[in-house]
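Shown next as structure tokens: one chain only, the form predicted alone.
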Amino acid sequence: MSLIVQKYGGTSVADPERMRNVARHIAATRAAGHDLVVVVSAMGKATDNLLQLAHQVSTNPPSREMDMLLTTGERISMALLCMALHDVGVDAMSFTGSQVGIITDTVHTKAKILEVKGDRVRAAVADGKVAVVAGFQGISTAKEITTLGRGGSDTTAVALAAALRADSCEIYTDVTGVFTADPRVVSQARKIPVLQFDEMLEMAGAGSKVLALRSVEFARNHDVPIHVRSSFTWEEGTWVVGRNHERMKNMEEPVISGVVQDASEAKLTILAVPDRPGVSAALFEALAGANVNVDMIVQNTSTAGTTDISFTVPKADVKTAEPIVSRIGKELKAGGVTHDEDIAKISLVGAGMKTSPGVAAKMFRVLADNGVNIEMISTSTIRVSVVVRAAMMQKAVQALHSAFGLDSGDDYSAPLPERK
């Protein structure tokens, strides 16, 4: 008997017909003799309405505060599907992070998982329970509880499927898988079957909202295979999976298996900084002890001493990140911050790109027919990213999905979510 661990995202969940629906689902599934511990996100809005309440009594709402309003999303939901399995004639028990023994550091609104113990999951699963735990929380190394920030369900399932040592992590949303591209940009995308796990993560650094990075990081390095699939559909997915997992067996490394559009960025500049040692170490020693993530970076030629440094964050991180930046262009006595929100990032991945150069160069001259000017450029061994106009964004992923040959000949047809 297989153990499987089951995510529901908020869609799936949205409202008390779709609850039936995946308790009915997971009742077909403990039929089929698996073992199940289901993890589920909250209600189709309801943590959106969370903190739309928050900022409606409070300016500035304290974080370990809203880490205790939040979690309550997916407790409701937790409870609900539980009452759904009883009526179908499933035993069921719902969890907390905190009693599934999630433990997390100290870092409110997005901490990040340091074990998992799992000891009353084990129980419920070998008392023939179907396990159902709160996603997207944990408790802290202080004992307080906290939220593992956007995404965090799917990165509390991989966490459980490893701690447990299921045979899959099964994550259902509003998509049938993963895409070449984006299905509401690219009318051709295509589902794709199997993706390694490199590709995986870095098209979810990239931007691709199907699955959360740091899921993909558990999965990785804990070597757990993930489903993406749609809980409306219930077909097949996309399989993400080691390298040498058997479903990449015969299995031709695409050149680029898809393009990767995201305009949730924002570029901060820090001008005429003094071209020294140590600049550089400081402004991103500064922002990293703040949490600000930062993805690409820049630095132009030096100038008469002086260079500028470009690079991009979140745009929720850019409140957080432009008093720290200009409190260190003072003390450095550089020349002032600029920010720009409007941009889009574009990328392409492949794990074919090892063996075929090139295709930075494809990717070039394709945006420049096209008119799409390039700001700024990143890589890695299997990714090529760059920065354009947020304007020119659907242009270019279209060009280049067709350019690589990635389209499908035919429009999707099924219904899209909405866009988050």
Second form
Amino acid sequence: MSLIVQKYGGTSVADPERMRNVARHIAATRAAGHDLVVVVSAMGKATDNLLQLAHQVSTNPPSREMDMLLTTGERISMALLCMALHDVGVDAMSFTGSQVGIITDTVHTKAKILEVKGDRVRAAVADGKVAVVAGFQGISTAKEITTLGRGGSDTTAVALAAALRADSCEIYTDVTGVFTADPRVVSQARKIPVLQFDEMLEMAGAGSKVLALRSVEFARNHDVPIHVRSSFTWEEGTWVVGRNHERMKNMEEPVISGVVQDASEAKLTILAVPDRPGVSAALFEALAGANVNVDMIVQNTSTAGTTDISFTVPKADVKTAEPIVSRIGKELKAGGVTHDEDIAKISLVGAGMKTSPGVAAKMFRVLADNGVNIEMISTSTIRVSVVVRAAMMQKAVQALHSAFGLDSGDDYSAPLPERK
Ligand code: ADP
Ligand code: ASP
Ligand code: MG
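Switch from the form predicted alone to the form predicted together with aspartic acid (ASP) and give that structure.
Complete assembly follows, chain above in first position.
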């Protein structure tokens, strides 16, 4: 008998009817003879609404209380899904992250999972029940309730699948798999049947939100095959597996697997800092100490002994980062600090890039021909990323998708549910 972990995202459980559909699918999976652990996200836009509410009562909500608030979204889903399962004759039991023993570090609103105990889930499954677990949350080593960062239910699901040694982890969402670009941005995006962990890791790291980055890290480290698929059509989706997995056999490595866009970061610039050893260390040590995730960094060549340093951080971290950067700017007698939220990052990802020179050059040419100015550049062995004006994002992604031969010739055909 195989054990499957299924995760249902917000759109998949957005209303009572969707919830009942999911319950029926779980019943069918059980009837096919599988043991099942289910992870649920908050219904529809519940997390966004809770965040809004928090900002309506406070200008700077304490992160501990934010976690208390946000975890309620997933608790609602887990209880309702168990009720719907009861109605279709499936014996199910819901658990919060803390009940399951999802132990995290103490960084509120973006905690990292340190360990998954899972005893209660194992006991429920051994008892013939479906265990329904609230995604996106855990309990810290200081016994506080934590959340895992936006999109964190994916991480709960894969971490549980790893801890329980599940045969696979199915991520149900509102598109039919992982595509060569976000099908909401590029209608001609193509579904990718199989992807390597390393490629998915770069796509997630570049900001494709179809899978949370940490979930892919868990999958790679513990070799958990992920199947990304739709809870609207239930068709075969995209498998994300290790390079030596049997599904990878006879698959050629495409030069470009996908184009990824990300509008969730902001650019901070510290102007006219002295060009001497220790400046970057002081700046980025302070940011790291405050758990700010710095992504791209560009330092200009110095003129008259000073230089500008620009870097990107998640928009959600700007409020934490700005006072730190200003303080360090004053200490260094810098020329000032600016911040810019109207940026977008666009990345090309593909394992075949390693052996195929000229990808970056072609990317820059395509952007130039489309009048898109490049503000920052960074690369890895299988990724090239640029920062451009946010207003140019859609045009740039579409142009690159076409220029690199990724267009399918057909528009995306499955339902693209509007997310209210
Ligand atoms: P869920 O609530 O199910 O976790 P998310 O919104 O987190 O769903 O992720 C699914 C969304 O990811 C899709 O609706 C799609 O717009 C977006 N997306 C971005 N890039 C891609 C891609 N390359 N392939 C598929 N979907 C993508
Ligand atoms: N509900 C959380 C969010 O909206 C977690 C998730 O859906 O994965 O980010
Ligand atoms: Mg998600």
